[in-house]
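Let's start with one chain on its own, the form predicted on its own, as structure tokens.
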Amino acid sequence: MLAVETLPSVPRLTGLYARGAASSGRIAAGRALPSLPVIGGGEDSLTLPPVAYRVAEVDTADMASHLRDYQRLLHEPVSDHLPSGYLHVLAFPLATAVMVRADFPLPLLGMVHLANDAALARPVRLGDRLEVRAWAEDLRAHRRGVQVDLVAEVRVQGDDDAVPAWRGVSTYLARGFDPSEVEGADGADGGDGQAPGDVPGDAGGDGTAPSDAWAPPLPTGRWVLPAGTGRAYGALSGDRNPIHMSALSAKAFGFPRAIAHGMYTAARALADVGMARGDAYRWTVRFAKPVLLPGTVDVAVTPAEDAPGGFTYVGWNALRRQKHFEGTVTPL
């Protein structure tokens, strides 16, 4: 059972990343020198905090300008309905706050974003008052380390439905951890995910060679992303990770150039589906290779063969035949 801690407001990502850098250093030192006091270690070091953070009063009435800026950048249809990608932006700082707690066992820096699965059960509209919650669950083995889900939920005040209006699950990988440290570990494989140096919210790859077996479909669109794409999405989302801001800052983390935010690419694909997704839908994405900026991404959005009214999407580098991301949008 999770203990619920109510915060006065959704925290700002800038301060959270500073705390995350400090906690990541403590975790690294604790794993290297487990006998050090207060840093800890040992067989119980991979226990998730039994806490959910809650913000009870998130008023969206003054978000009209921010929503329009989001719609313009992501090519979203203009509407007073908050798309699933926008709700992720609203809830992401609260999930990050969970990951920078002193008792969170995995380092924020270096976390690899593998996938997202979000369900918008009913419309959330501009002007609604929201309750946002976030917590961590399902720590489990991955062949490259351990993975964990960060869950965020959004409820509209006055809505008594047991199912939240929006629920998003973000799956992250912490490399270098022994999967046997997780109770019941069986070497499970959770996919390849993103590149070294990423923190939550980033798209990347696992350093594997591109597969010649994958044949890209016929594209339905092409995105030409300028060098400032990461700065623009960072200004909207608050996620100003250095790997997105400039080539110079990205090189410090092993990237040849700045990379696009993973959730920018996923939300841009959701926007390409447009109003055909309906008012209630499930949106999934799995990340592969990072999108270097400036860059060009070929995209295919096609009707799903196994889900009436649904869509599949995939984005790739046409020159290298490298997949960047793929996912689905399915009506609920």
Second form
Amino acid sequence: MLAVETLPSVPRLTGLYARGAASSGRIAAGRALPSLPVIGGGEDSLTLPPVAYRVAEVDTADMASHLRDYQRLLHEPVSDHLPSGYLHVLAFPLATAVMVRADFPLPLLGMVHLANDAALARPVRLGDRLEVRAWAEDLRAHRRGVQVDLVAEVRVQGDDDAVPAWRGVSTYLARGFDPSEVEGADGADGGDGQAPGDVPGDAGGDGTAPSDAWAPPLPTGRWVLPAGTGRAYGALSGDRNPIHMSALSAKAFGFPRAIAHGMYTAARALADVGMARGDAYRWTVRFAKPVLLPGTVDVAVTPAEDAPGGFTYVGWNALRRQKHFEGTVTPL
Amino acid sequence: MATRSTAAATASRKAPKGTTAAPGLRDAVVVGGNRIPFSRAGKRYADASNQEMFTAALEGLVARFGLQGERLGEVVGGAVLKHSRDFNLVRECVLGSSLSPQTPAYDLQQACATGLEAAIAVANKIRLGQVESGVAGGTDTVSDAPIAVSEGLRRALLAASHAKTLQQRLKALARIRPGDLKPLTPATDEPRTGLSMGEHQAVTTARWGITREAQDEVALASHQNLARAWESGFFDDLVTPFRGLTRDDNLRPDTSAEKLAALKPVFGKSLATSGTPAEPTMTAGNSTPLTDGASAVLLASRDWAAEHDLPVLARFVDAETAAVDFVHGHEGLLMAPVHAVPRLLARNGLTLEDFDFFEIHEAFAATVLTTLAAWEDDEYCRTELGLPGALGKVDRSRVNVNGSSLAAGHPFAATGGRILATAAKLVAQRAAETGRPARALVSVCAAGGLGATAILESA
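Take the protein just shown as the form predicted on its own and give its structure as the form predicted together with the partner chain.
Below, the chain from earlier opens the complete complex, with every other chain and molecule after it.
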């Protein structure tokens, strides 16, 4: 059972990153010790903070212009409905606050966003007062390290439904943590055969699935993303991770150029589905190769064959035949 | 086979007693057409505006049919790439022409179907008895296209102009970033997909397995047919020279299969890595170039034409527009006419075999080929068009017999007028030769998954 700790407001990401960078250094230093921490049991094991952060009231009434900027940047129709991606932006800093706690076992910097799964059960509108909660759960093995879910929930005040209006699960990978002693650590969980996530200098795949095994479908669209895409989404979301901001700052982290925010690409795909998604929908994404900026992404957003009314989407680099991301949007 | 007149059927319905009886539908006819030669972008018409070009086309039409000082029912037309200052483009052209200044006008826009949609609008008013005569047309310039400022600069300038104090104004202007100063030129990309029209067609081309050779054949025929039509004088009473140009300057009478085969593909290159095997096949030779030009067509009631002692080329029988769901790849962007035509034929009790001529706008050679292939495909016609089976096979020797957009060029809104005038004259000539009625089917695809189609019949 998680202890709920109420914060007065959603913290700002900028401050969190500073703390995250400091704790990342501490954790990195810890990793240099001969005995690697393992998940579960024992004094050296990795455990998640037994706490859920909560902000009792987030008033969306004054977010009109921010919402509009978001909707324009992501090609969403401008309306008073908060798209699922916007709710992620809203709740993300609270999840980040969990990750920068002193007792969070993984370093914030260098964590790779593997996947995201968000369900919008009921429409959330501008003017709604929201309760936001976030916590970490399900620390588990990944064949390249360990992965963890950051869960965020949004409830609308006055809405007594047991199911939150919005629930997002962001799955992150921390590389270099040895999962070998964990039960079931065969790489099946989270290992979809694609080289996962924002892995710099990992163009050749990992051997289990050569990149030429995948052939893109016929495209339904093409995004030409200018160099400033990361800065624009960074300004809106507050996620000003240096890997997104400029070629220079990205190089410092091993990327040849700045990379697009994964959630920007997923949210563009969600917008491409359009009104067919309905008022309540589940939206998933798995990230593969990062999108280098400036860059061109071919996308196919098509009706799902196995889920009536639903859509699947995939984005790729046509010249390199590399998948960037794929996901689903399913009406609930 | 005779055309069943839906007009008569409608007219026979009696209005309830005491209400104003609507007059029955009557015929709308094409009297003639006029255009300026089409010119490749950035060449002869590089500094000609839409207004100048459409005025020239209109004035040529006025001169040809002696309409100086005439009050026409209306002039309808438009431009796809239009400057905001041209909010009344067609009315301004009327005022700059020798038509009576009492001739009303309005602008209309439906991407590449603008010209045909304008003719549908005018013909309908004539058929309803609301006007006796009208001109439909369109104009487009890629060379003199409006250039817009970036969204960032635009919003900053607007905020500054709304500001009440100098301080507010400076604050608004301080938001401008160097990148905002880059001008935006109009693109032919679909706003919703980001794919250019060529890339969209490349996907459709791949889906239908249209070969490079077949496309080059269509392109070659277009040039040869247009060249022959020019040589034979077909366009003598359909075109007025402009800016020293007397013929469409995209026309390559001397092009050959070898020359076309030597061109490198320009669209669909990214499909080479696709799971659907798709070697790029679309080149600058079998795709329509960006073009400047304008066209106008004179339509009228039979009575008006007779009173003015004017010839009648063809009856504007009926029209049908369609739109397709292309955004999520369900249907090809330029396939809407494929859907419109079966509905148009059914309403008029006609089949593909009842037509002497097919004017299918050559946005790309592959567009013509996918259109024809779709109508021949039993499975597609059943599942997609809801027909009992394949719509039918079009006799290729009846398609674009005097060339089309691949050779003439395609100034977006001007293409409908070019095609209508050509089709009207073709059916008139054929009827005069054979003594039997002749019929033409017109099909124009457009951006946004739109399409407009129409039937012309010798009058």
